[in-house]
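There is one chain below, alone, in structure tokens, taken in the form predicted on its own.
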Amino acid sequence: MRILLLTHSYNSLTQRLHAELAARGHELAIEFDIADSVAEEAVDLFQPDLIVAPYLRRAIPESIWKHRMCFVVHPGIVGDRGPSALDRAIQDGVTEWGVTVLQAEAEMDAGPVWASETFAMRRTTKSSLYRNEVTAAACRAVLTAVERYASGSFDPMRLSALSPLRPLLKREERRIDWSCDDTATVLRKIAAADGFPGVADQMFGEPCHLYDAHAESTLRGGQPGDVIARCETALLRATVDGAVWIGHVRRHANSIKLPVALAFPEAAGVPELPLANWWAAEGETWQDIAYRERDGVGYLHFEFYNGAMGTQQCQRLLQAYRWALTRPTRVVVLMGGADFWSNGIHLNLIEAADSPADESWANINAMNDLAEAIIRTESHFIVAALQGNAGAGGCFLARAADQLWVREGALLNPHYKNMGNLYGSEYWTYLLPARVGEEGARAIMRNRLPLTAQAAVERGFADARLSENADIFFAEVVRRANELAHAEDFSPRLAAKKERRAKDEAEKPLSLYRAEELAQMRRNFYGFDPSYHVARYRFVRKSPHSWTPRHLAPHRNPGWQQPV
């Protein structure tokens, strides 16, 4: 079928649906929901058989849903209605939730049900649930609904009685009362507002919005609400029964989200609790880099918020990586974080810098230092195990490893041009053609579309696709890493790896790849074309879309032939 995805943005769910539907042979186009007239024009141009709305912030206009079948993906169980479905489910502490695919009608979330899926609620943030359980359930439900619609014989379920429409969760309903809210309540409130809109609060006497909270199981002190400690860029606040780490804040409406210790200069006076070493701490706490070890294999976790890696984070991770190589192991597995492996340079920190160009330059060089260390490693086999998404330089940082294993459901965006025609570095000109060929590399960079785990393996970018279930995925990573570490031919394979690297270095040194890439990046950062700086500004400040990018909207391209 010809399917139009009408969406507020090209978010993780829209990307996954785009890839999954295309893989099943459907003809796809995407239109950002900018205005009724724009959506109507897209429908007239593309002439879709079906419209799917995976992520909207307003209703589909009547001029469209009255004349075309429109499916709306609602992140709630059958019968739930309202715009804060997932937020309320987290804040209320429900144990099971779901996704419903409804037919668009005049009344919100009240149309016939074409498909639904449920899932168990993890104790985590809204963003994490959305990227994982909600996205997986939504894909299953949408694919089922599309099949049912294509059959022409399915009779969707009309709800016999409508539940009350629950309004947008108000700011006051999200507010933390530090004098009586326990740690679990504080964590739920911040988790329910993660990503957007955050929890309105105060720190150091100034209003702000809180994000990225983590439990602390041992440290105590101060009055509820007090800032009592600092660790790297996070601050610890006392609760009535313990304490929570706050990772990020937005200081006012027009500001961008930043690590809390960097957003507030006053944080410099807070007592610091530096991490003693890279070993994973016992119990619940905040630790962005953590090392574990078992059966001759080292596992290096780096849980960076939204996968963004600033200059100092890259430098600290490089220190941890070099330390991990001193351990009596044969294999090191780079685990990344639960939701993101890496998304490359930290655009928010760059935007907040006195000189974004200088910070961009420092950040890309720190990323390159880390990638080079991985590429040049001769003492171990290195595995990148992607349990979460990866984008831009993060994809090529992962590809610097000897093996790249991807969890089913994770998305890879191994390209840079969406960020204002950024050229990219991280040795991609060395790593990518070697895996997918010169033409394959050009296609990936030109198409600027996400790869599913299956597509990444089929194209040669990744080496293995593992289970979508997080627990099974980790068990498979452990099994594979153990087999690699204890293989009878380990030594000759390691010797062959060294020989390949020496041969590559003789043909063209890594330093030359880096110099060539950075010459292009210097033009992006310091040249006359401001595209990168404009794109970064719009990205970090969440500027509304003015148009749909042409690589997503074939119906907007010159020469498009309207279907007969």
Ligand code: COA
Contents of the next structure:
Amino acid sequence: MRILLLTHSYNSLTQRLHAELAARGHELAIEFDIADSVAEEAVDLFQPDLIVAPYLRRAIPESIWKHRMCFVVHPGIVGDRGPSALDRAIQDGVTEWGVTVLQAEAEMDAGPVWASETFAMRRTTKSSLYRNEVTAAACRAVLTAVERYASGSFDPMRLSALSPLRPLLKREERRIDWSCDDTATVLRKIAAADGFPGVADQMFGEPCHLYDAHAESTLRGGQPGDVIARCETALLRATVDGAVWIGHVRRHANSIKLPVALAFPEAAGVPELPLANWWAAEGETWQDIAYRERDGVGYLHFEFYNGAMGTQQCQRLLQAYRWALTRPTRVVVLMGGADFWSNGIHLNLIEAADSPADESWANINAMNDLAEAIIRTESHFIVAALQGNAGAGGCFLARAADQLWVREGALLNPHYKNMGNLYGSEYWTYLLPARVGEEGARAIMRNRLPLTAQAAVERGFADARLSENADIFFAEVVRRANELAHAEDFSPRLAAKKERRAKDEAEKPLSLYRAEELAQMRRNFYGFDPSYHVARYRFVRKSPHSWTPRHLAPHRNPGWQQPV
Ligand code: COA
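Can you swap the form predicted on its own for the form predicted in complex with the ligand?
Time for the whole complex; same chain goes first.
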């Protein structure tokens, strides 16, 4: 079928649906929902058999749904209606939730149901649920709905009685009452608003929005709401029955999200609790880098918010990595975070810096130092285990490892050009062609499309795809890492890896790859063309799109032939 994805943005759910539907042989195009007339024009050009709206912030125009079949993905169970579906489910503490694919009609979320899926609610943030359970359920439901529509014989279910539309969750309903909300309630409220819009609150007497909260199981003190400690960039606030760590804030409506201790200079005066070492702490707390060890294998977790890796984070991770290599292990698995493995340099910190160009330069060099340390490791086998998504430089940091294993359902975007034609570094010019060939590398960079786990393995970018279920994924990572560490031929394999590296170095030193890439990056950061700075400005401020990029919208390419 010819399917048009009408969406507010090319977010992770849209990317996954795009890739999954294309893999099933459908002809796909994307159109961003900018204005009725623009969407109408896209429909006219592409002549879709079906329109799917995975992520919209307003209703599909009548001029479209009256004449074409339109499926809307609603992140709620059958019968649920309204714009804050997932936020309310988290805030209400429901134990099971779901996704429904409805046919668009005049009344919002009220059309016939073509498919639905349910899932158990995990105690986590809205963004995490959206990127995992909701995305997986939405994919299953959309694929079922598409098959049902294609069969021509399916009779969708029309609900006999409509439940009332639940309105947008208001700021007041999200507000924390520090004088009576316990730790669990504070965590739930921030989790329900994570990503966007955050919880409106105050810190150091200033208004701000809170994000990225973590439980603390041992530390106590102060009056509820007080800031009582700092660890790296997070601050600990007292609650009526304990304390919670706050990782990120947005200070004004039009400012960007930043680590809280950097957003408030007052944080410098808060007593610091330095992380004792790299070992994963007992109990619940905030710890962005945490090391675990089991059966001769080291597991290095780095839970950086949104997968963004600033200069200091890269430097601290490099220290932790070097320390991990001193342990009596044979394999180190780089685990990344639960939702993102890495999304490359930290665009928000760069945007907030006095000189974004200088901070970009420092950040890419810190990323490169880390990638280089991984590539040059001779003492261990290094595995990158991607439970979550990876983008841009984060993908090549992962590829710097000897093995790259991806969880089914995770998405990889191993290209840079979407960020204002950024050339990219992280030794991609060394790492990518070696895996996918020169033409394969050019195609990945040019196409700028996400790779599913399956596509990443088929193209040769990844080495294995593991179970979508997080628990099974971990068990598979442990089993494979153990096999690697205890393989009879471990020593000859390690020797062969060393030899390969030496041969590569003799052919072309790593320092030359780095110098060539950085020469291009210098132009991106300091040169005449401001595209990267403009793209970053728009990305971190979430500026609305005013057109759909050509690589997503074949119907807008000059050579496009309208189907007859
Ligand atoms: N720096 C800072 N923040 C980043 C980031 C980065 N490199 N990459 C992603 N984020 C943030 C987004 O702003 C968003 O923030 P929010 O919590 O306020 O909504 C959040 O992470 C999730 O990103 P989103 O774009 O919604 O996730 P996605 O899964 O739909 O898309 C990517 C993933 C990787 C395609 C997309 O995030 C992206 O293009 N990131 C930039 C990658 C990049 O160019 N890095 C720099 C070059 S190395």
